[in-house]
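Only one chain is shown below, in structure tokens, and it's the form predicted on its own.
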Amino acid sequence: MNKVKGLLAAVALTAGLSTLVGCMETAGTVVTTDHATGSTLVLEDSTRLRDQVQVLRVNYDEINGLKRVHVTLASTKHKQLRVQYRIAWFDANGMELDPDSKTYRDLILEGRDAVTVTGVANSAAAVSSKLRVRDAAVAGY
């Protein structure tokens, strides 16, 4: 009987090490933009960067031909944030185009700063895009 016990309560310390191991939030922002129609959607899936990151204003235009996306983003803390962001561009099918070329870029915000990111259209093909932000010091960077 006290076997069991002893397994049972080894089986739940390890399933709850194992969640809390698990629940690292490596989520971030994500803007999306649909150029044709003008929506913006903003989804904060990170409640740690939801609540350090702000996004102020979205704007975008045309550049030779190719779509050019302003995401402006502003710290809501009074010390420095240091973020990563990647902007995707996608095609009227939703498939992105050429994923291999965006890799994260650093961003630090100082406190109560704004900063503007801007993502051009590497094709004339894209339609709409998608800004992620995520946090660094999650990411591992």
Given for the second form:
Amino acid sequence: MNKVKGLLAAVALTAGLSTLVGCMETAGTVVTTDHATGSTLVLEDSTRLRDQVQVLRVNYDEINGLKRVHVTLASTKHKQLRVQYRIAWFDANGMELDPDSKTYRDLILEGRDAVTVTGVANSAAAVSSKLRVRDAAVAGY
Amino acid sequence: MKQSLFAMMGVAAAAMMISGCATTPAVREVALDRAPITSKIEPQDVRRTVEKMAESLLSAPGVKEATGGARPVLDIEPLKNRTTQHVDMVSITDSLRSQLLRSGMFRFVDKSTSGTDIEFMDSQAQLGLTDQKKAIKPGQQSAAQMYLTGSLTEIKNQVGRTVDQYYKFSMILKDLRSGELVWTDEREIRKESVKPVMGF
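Pass me the form predicted in complex with its partner chain as well; I've looked at the form predicted on its own already.
Below: every chain and molecule of the assembly, starting with the one above.
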């Protein structure tokens, strides 16, 4: 009986430690927009983030000959949420343009509020965009 | 007696393993967008600022209007650092120039390398190594029509153990001929740090 108790305690301790140190989830919500066809695809890879942040609207236009995308994100929670987003751009062959210069930016969503994030391609060759949203808390922020 | 000796040796060995023998620091590569570790300006702040400024400038309606659709020639004057900390402002303007050049909307000249240009032209003209029909003569370079510049400022407040640090990047694009500001934008960063109760 004591042996079983000890085994259970060891398993619980291992599980607790791995939760604390290892398995930080950085998957999030991805919104892909093809500016040529107008199609938009929303992928929600994190159930935690999906329950907190919804993609309300996706619009796109062109300014100074460069593609621009506007994505409206809405919080479903009553408390303040901290998320991060990054907008990447791709050419007609699906190659990411200038990947190193696109950074994650902080976004604070107040309770039940909606915020529109905007990204501008820095090349006329861009034809599609990918918005990636991740939970700032699980990304180590 | 023997048992206590073995125990002491075990403890000593364990203590050495834990504290002593590592001579090299643990180094690992981390994501460029990492969480802040100080209340100072950090690389991720610079990267975000450059990205935001580039996007703002590329999408500003006044820029296209001022250039009449042509690709204007720009120069960059490094941002003025009005903070108390050392920040490499030339590196920030270099990153911004790279992003703007990639857009294809602007052309750039660089007056900071003009001295080197003169050295090359002098050597082409005087050393006798260069075919003089192909040698680049002075007086043919493009003139900057506009220039980018700006500043970084800070406000620091401390209440008890809490330090509130505010930074503001301001940038302008100025038309050299008319003296008008074609574009301007700001990015604000605010950080808070709490000093530990114990320690220095």
